[in-house]
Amino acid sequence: MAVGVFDSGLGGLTVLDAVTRKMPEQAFVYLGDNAHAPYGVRTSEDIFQLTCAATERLWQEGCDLVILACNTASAAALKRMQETWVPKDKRVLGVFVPLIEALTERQWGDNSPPREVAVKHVALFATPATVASRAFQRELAYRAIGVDVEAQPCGGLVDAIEQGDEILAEALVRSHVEALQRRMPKPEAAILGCTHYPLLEKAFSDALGPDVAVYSQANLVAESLSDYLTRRPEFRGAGTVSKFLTTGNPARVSDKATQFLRRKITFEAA
């Protein structure tokens, strides 16, 4: 048993590199639906039946606990899979709780009504499904009181980081920027809304200047699960070594991983 970490493609391994720095005990399996990548340009009912068909592989493999590291699961199908779904005994959990903990300075048991937050203009960027859902912004309303938050959906991204075309990549990021900069000239914060876009937060950090601050959400969310297995110890499982599964190519996705992490990675078929 260990805690499920599931991705959409690549970009999870952020989140799992995060929580495996911040909990090197504890064993992860990390599973890439790499074949069915990327989420972001499809339908919510498509994302919806792939992240649950994900979800019954982790608890396969022992997995009582699954993170989505994955924006647009966590936007398009948490939801309803926590409301409708997930039996009593397992848990999932989405990957922007944290982000707009640390936005709006509250915990997320917090049900006090929504107050007024320092940060006023707050840009998004994130998948086109991501943005689609409204997703943050209705989790925001929850909790903050005249925040404008600015989506851009960054169409191309994920596609550029995955098959590690840097160039490509990072002219992407300037291109969203201006863009969302033509709709809201002066953001005091930036939400980088998909786990594959911490590898470029210093591209996003040079587009969109030294006066905003940019929230990546991997280091966030290793302090948020460190603190809920903590609160939570049964759903750490018993396993002590970590595995990686992908729905892909193994050897390709391994090939790719390597790259992305810039250490051995190994993955298994799915």
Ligand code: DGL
Given for the second form:
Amino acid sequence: MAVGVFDSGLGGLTVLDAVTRKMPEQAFVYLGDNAHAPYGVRTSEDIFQLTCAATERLWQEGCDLVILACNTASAAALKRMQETWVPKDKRVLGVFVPLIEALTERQWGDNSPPREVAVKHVALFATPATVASRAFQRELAYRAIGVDVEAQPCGGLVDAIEQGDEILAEALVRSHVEALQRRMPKPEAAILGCTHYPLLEKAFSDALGPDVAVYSQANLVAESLSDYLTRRPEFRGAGTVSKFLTTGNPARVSDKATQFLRRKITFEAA
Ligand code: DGL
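Switch from the form predicted alone to the form predicted in complex with the named molecule and give that structure.
Full complex below, order starting with the chain above.
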């Protein structure tokens, strides 16, 4: 057994790296649904079905706890999965809440009413499906008042990353940042609301300039997962074998993962 980490493709590896650094003794099974990426242009129903199928595959690996290291799945499918589908002895958690808790300066599980926070103008960069779901704004409204969120759907960006086209990906980052700045010239904070985007964090920071604090999820999710497993050790699993599974072509996915993460990663067929 181990903890499962799921993404539509390569993006969740940014989260996997951070959780592995934080918990080196914990086994993780990563599953990338590269055959069906990108999710960000799919319907909610489609995202729900694909995310359930991937989660079941990770349960077969003995992962009773699965982290959706994918904002699109967290935004479009997680609530419905938790309310209607996940059995009592399993857990599925998303990546949205730790990020919003950091932005709104809250500790884990602080359910006090929404209050004023320091940041007032927030830029959200995410996939079209995440932006359309308005899940980020909904979660933020539970915790903070008076925060103006301008969301930029970053069409094409996940595709460029999955294709390994770094030049196109960087050009798309610049054009999406410019489009956002036309509507919100001076954001105080920018949220990279897709786990693929930290692979381009430097491009985002360069385009946004030094005055914008860039929040990305990997380390925040690692903190919150480690906290969760301390409180719920029964979801740690007993396994020690970590592996990488893909629904895509394992050789091709391994090459792209190695290129972006700049270390050797070997995927096997899911
Ligand atoms: N990494 C996924 C996310 O966080 C990418 C979604 C996609 O496949 O479009 O949203």
